[in-house]
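Let's start with one chain on its own, the form predicted alone, as structure tokens.
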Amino acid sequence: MPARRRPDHNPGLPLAGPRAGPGTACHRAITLRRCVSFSLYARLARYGFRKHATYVAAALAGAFTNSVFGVLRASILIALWQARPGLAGYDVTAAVTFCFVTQAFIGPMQLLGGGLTLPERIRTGDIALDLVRPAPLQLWLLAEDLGRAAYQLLVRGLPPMLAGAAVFGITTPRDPERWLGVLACVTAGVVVSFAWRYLVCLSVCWLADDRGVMVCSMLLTTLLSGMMVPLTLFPGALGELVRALPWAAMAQAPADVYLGTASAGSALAFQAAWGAALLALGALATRAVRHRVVIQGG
């Protein structure tokens, strides 16, 4: 008498359990899905890079502006450090280097805000299409933003560094391992910046107008990321607080690794903690948006 099979069992697929190990059809299907997902996100990153590479003139204008403001900031910092030598543990050269390094981060990390078209898509109703794409909305936009950041780092990040080296003379890491650490910290800083900007953009679903929250976000990021002055200038408990906030993971942490005042491991651990926390909040907010999307005018 032949053995009876479950009526819902497909003979071509193994049952769940020990038989679904390496080499089985189930394992191959999971591996294929992961490869397809990686290919999708790689294509999205390349798309983000190519989309922003279209606007070369705008990127060069932004690089020129960052360089000019970098010279102005550096002049102020030189006067400050000459009046207070050794302030915050930096000498004059380190302070000027910090200035131009953070100027180079403005474009890739969008320290002044923006970089995402999500608020406009929420107002027009296109968010409904975004939520049914074959990939999570947050990861989809993150992949595009990483491609954008790569282009901005090359076109808007390098010119301020070159201007600082030509006008004032800045220090550069000599150890290749530190360069790898700097690159890893910059990438992690972009992820933290994206996660924060994503949450700010999703607030449009409840506020209907993003201008107020965008201005508040820009002020917080400008003051607390290290873009204006090193966060080590803040005294006592206030300094410990601002260096523990997520904005410090955007500019201060990679700048410290560049200057050699912090190890790449500790900076990456700090950035990874905040990146994971903010991305988790973004995933929860996206789930809430799926249940209630408030679209202005749509």
Contents of the next structure:
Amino acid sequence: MPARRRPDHNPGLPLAGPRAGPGTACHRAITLRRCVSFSLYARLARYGFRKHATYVAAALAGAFTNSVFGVLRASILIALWQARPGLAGYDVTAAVTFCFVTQAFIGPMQLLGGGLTLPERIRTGDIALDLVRPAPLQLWLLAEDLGRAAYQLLVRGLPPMLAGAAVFGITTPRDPERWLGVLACVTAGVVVSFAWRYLVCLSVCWLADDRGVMVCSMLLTTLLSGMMVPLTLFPGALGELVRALPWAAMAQAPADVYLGTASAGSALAFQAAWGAALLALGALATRAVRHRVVIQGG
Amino acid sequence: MVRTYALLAWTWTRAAMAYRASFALMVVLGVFVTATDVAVILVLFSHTTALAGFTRDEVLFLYGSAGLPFALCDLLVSNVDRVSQHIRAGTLDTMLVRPVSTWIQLAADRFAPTRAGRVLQAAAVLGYALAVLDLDARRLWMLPVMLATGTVIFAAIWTLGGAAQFLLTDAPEVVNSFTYGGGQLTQYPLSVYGRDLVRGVTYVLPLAFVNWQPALYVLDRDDPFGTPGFVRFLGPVAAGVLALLAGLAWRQGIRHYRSTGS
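What would the structure be for the form predicted together with the partner chain, given that what you showed me was the form predicted alone?
Below, the chain from earlier opens the complete complex, with every other chain and molecule after it.
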């Protein structure tokens, strides 16, 4: 019984014979085919978590820096809210909380860019290997990225919140339902963030140099996610516009759910719409890349 | 020393110029990156006329007078904070055996001429603030002094950060809190921050002397925290002491460095 030839089967590997035992290509192929399911992605997420859990010191250093910047930014917001109490529907405590919540998102949402090794793999040609893996590249990386985000939410997310609570005092949602909403919105935010970063990374296939797009992406994300200043402070139509863009789904939307100034339902709908749109665009781009890699001959 | 630095920097500049479109794009983007900080200031002041007692143009003066030395140091010496990368990659060893100061080599390593855009951006903001603020001409002699002081202080902080990485090889990002954090802190009047933080950046890490204390003199304002008048002129002293400490720390770091053998 010859192994069924799959369209993405790597012709470099021999097709396995009927007596193929554990450890051979056939065994591997069968195992993998069985794994193209939820359990594969769950395992990838776990590996993503463990991969980043290796660098505890680096994550804690990042958390420290995020906390310091949180204190600096919160001080500025306090000065503003002292001049204009109740501005944008927040009181001083809400503004300070917003500041530390968004600082806590920097790690999990990778608001300063990075988190994917894709550009490096495209430049070196390793992407060819990734494209023949037994699961779609985009979902594969998404699963890993969710694991990474879970780890960074714990190690880079909690310290800034604790620092904010210790230095200024912050609010926390009272009822468990809102916590559940916050968790859902943070997860959706990570998906939107991944979908965006994936697109940015794939652009390297067409542009020889990735630094330009990376800086562009960082510029848009830091300013338009609400990390530097709440998007509710942007004036008039500009404010309306920036709150409808995908970057708002990465920090502003989940932070508003945390503060209770937006309902989890509407925030999730907004995030889901952008997540779906960006992931679909990413899937199209992946198809284009697949053809491109073949043309180049690997 | 300066000649070696210039030679190394020119080498990296030529390398960066090889891709002209990318080079131009990076210069422009660099301007935009720092311009986001100005955008934030403008957004804040679209809701208020004064932030902790300072007007928009005064804050822009503070932004420009700290941003210019910060951007200069970011261009010229910030690469010393990549010590930990060189330690891990083993490339520090090759620098140690060359007949040029290690600090010079590190500062010029991967010199990014595209960061010059940020210097121009900060200078433009400072120029705007000087034009719109009606400053007392007899107090403007302080401006070049404070820019020089700020440059020395930021360069010293980056050097201290590099020295700290001999210990913090696995957690280099801690240093960013003090280098980039210092850049962020000095963009706003220190009256925004809490009393303890301001004490810390006055008497421990003298970031207050980059622009806050001398700017109080230039703007002819009293210190909301009530420091006596002579403190406005202590900037050069503070910068000198910090530079000395940074030099000592750097030497200690280099002396105690043990190669990983890679």
